[in-house]
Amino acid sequence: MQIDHVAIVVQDLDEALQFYGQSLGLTVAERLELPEEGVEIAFLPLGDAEIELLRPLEAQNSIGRYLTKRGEGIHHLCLRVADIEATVAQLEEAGARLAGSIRQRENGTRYVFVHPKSTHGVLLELYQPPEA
């Protein structure tokens, strides 16, 4: 297990691209419209882990919310895992509750997030890539 990466909310993707690109060097290796999950992500290499920007793309959905409630700020912490169930049935037995289900992205990453009343108040996300 280690971590994958680090999501932060932001407004607006290309003031923070300028932030974390020019003034910090990083380079975006993706970038990304998920319509189906709400969001606009870029992805920044970061050593063995990255850190992903997401910008919501309505008001209405949860990373809307979160921005409008919370304001700009890290939002979730995630960790690759080898075996999701695995991991999953681990944490359940321990008590831990999840917020939805393992779910699948088109380039087969499974992904499930955990409550952060489990996690002493932080969102955490488990991510298995497809080679894993």
The other form holds:
There are 2 protein chains.
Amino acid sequence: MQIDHVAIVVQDLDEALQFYGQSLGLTVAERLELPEEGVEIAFLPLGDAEIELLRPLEAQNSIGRYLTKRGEGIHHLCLRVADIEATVAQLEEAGARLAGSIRQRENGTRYVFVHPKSTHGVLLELYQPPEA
Amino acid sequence: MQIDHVAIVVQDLDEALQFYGQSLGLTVAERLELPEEGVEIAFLPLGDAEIELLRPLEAQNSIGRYLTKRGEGIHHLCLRVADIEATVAQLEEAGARLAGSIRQRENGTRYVFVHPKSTHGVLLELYQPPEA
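Switch over from the form predicted alone to the form predicted together with a further copy of the same chain, please.
Every component of the complex follows; first up is the chain already shown.
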């Protein structure tokens, strides 16, 4: 298991890239809009992990409501796992509460969120890459 | 530059280790009290990075006040850098605001925090290990 990414919700992606890209010196590997997920997103690799900057496309989706309520900052922590089914089974066995069930993207990656009530306040994503 | 750790502030370290250790399956490398920093802390390695669980020793220190105000959750993100002086100079040049100046621990590690006002809401620690 390792850290896959730390996601930061921001109001303005250009301004955030000014800091994380220009000032801090990270490289922007990709920037794209994902209308189906309601976000514009920029990926900044950091060793074997990355920082993801998220800008909500609408104030009323879940990221938009988070931004309105909590302001800018870290939105979630994502851990890469080798066997997401096994990890989820283990967590459910231990009584942890998931936020939804395992979902799959077109490229074969699978992911699920663990509810902050079970993680001591952290929205925790578990992610299994297609090649695993 | 890479992610060094993600620090999570918690109310009860035993309960938090129940989730991150027992349920999620991470190993606790070390657990200790640091009275000079006002925290009890547990280190859970994750690849080349780690999760740090922080419990304030007093309600009135900075971690304690954070917990009272914001509740449990991610407290800061720490990036490991090769040359902290150079990174800080680059950030100051770009107008970023530091929270304090570079400090050094007895073992030679040096660290500094960048103020959330400059990072889009993230308390960002920069850390240079002694061997760098």
